[in-house]
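Take a look at this one chain, the form predicted alone, written out in structure tokens.
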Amino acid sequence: MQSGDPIALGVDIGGTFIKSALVNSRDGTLASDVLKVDTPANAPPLSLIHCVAELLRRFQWGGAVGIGFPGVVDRSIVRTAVHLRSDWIGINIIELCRQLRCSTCQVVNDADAAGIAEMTFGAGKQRQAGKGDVILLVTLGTGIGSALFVSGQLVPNTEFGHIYTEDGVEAEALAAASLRERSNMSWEEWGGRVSQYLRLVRRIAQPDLIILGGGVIENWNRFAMYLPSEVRVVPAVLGNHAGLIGAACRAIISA
């Protein structure tokens, strides 16, 4: 993929946990154990960055760092942060990350990071060069993230988790994995909701392939039969590590 040291630290900031591991960007494998800390509830931006700094300290790491952020990041400026505090909006996150004292830091939308990993090493690898192919990765977790690729190229910050149904229900309130857990919902009912959401997204993006990611994919066989048949839907290969793998790869590419 690139010359030089292929190792970077990938960080995935989620609504529940901040996960991190060293990643070999040449083959997408983890070069360390995954460490995680709780995502601090309602913490100001600086406190969250201090949590990331604590992970760097545990790894004794000063090299390249890639961070998957749960919101839209446009030219280093945070534009949305639905699952974090509103005072993230307008912050230059790269400037904030200078406190990490690493050689280089790149920040990317968390679902886009997962999509980069799946397109490079996972379920989208064989389709990434197809001319005209539209591939959508959807992450199901605390919320719903999305990453859209056209002919192998990322269309950043799609945020399809925040579209609305015809009844005015936001997608995350319809089909996030966290909703199933909180409501003790059956796999059949939740799978039907995910199917409704995927049909809604299909009308917008017309994907040739949908890749579903997030920790819930470990239970793929419990809900896959309820998903729509009119579009190919497959589970992510890299599972819950896709976000930190993709973030680390972005850091190396940009270094």
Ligand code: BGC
Second form
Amino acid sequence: MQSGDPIALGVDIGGTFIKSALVNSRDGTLASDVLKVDTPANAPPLSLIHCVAELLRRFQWGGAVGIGFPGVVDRSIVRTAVHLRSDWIGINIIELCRQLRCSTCQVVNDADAAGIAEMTFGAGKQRQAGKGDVILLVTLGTGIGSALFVSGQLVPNTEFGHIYTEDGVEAEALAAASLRERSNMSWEEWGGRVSQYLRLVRRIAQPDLIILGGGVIENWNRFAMYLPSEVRVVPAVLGNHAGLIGAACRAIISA
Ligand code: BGC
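With the form predicted alone already on screen, would you show the form predicted together with ligand BGC?
In what comes next, the whole complex appears, and the chain from above leads the way.
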């Protein structure tokens, strides 16, 4: 348990919105409303950081900030950003975040952030201490993100959304939630695709538990029956806020 101020601003940079809220890192509750701005289409890195700065301004916040970023962040360097501009690649995002003038800033992959939150306060909480437990959180949204935990420890930057089927279809093109919305796909068809995807995942990893997250989980009852029975799959419980909660917690732990 941390002894200092437990509040940090969590920011989740998504393909559609940038969401942000103050979070109490002791219990994972939100300490403010969630404010969001549109993720500007095709914006250069600095413009996107200016959007985050605008959120900080609205919260009048200068304390710890944790950001969930939709790509691989190796320490502070962005290595992939599939749904953002390619000029993110190679950028030192922590350097860029100096613009925010906050007390401290941590940036983690958005799915890893959601995983941290679900493991600490949500669907993975009971399994935290389990020695040898392998837990995989999969976020189904604009893309597919993943967070892998072994004995409660995060293995950062796994990218299970970019594995391929035998027919050469990338997982995101098979089962992202955005795909269902865009093409008005039935829940049955999409559920079948998610099922196919989870079987694909099981060819390369053997999680004891898979937690499915992302806003689409609100509709769990519409597609859960199509998921494979041989894998233990449960819905995330922190909903769409898991990413910003986990990012905020990471900022406090590292402060
Ligand atoms: C990115 C991941 C990210 C996921 C969800 C994928 O396209 O490669 O890093 O976690 O989208 O935003």
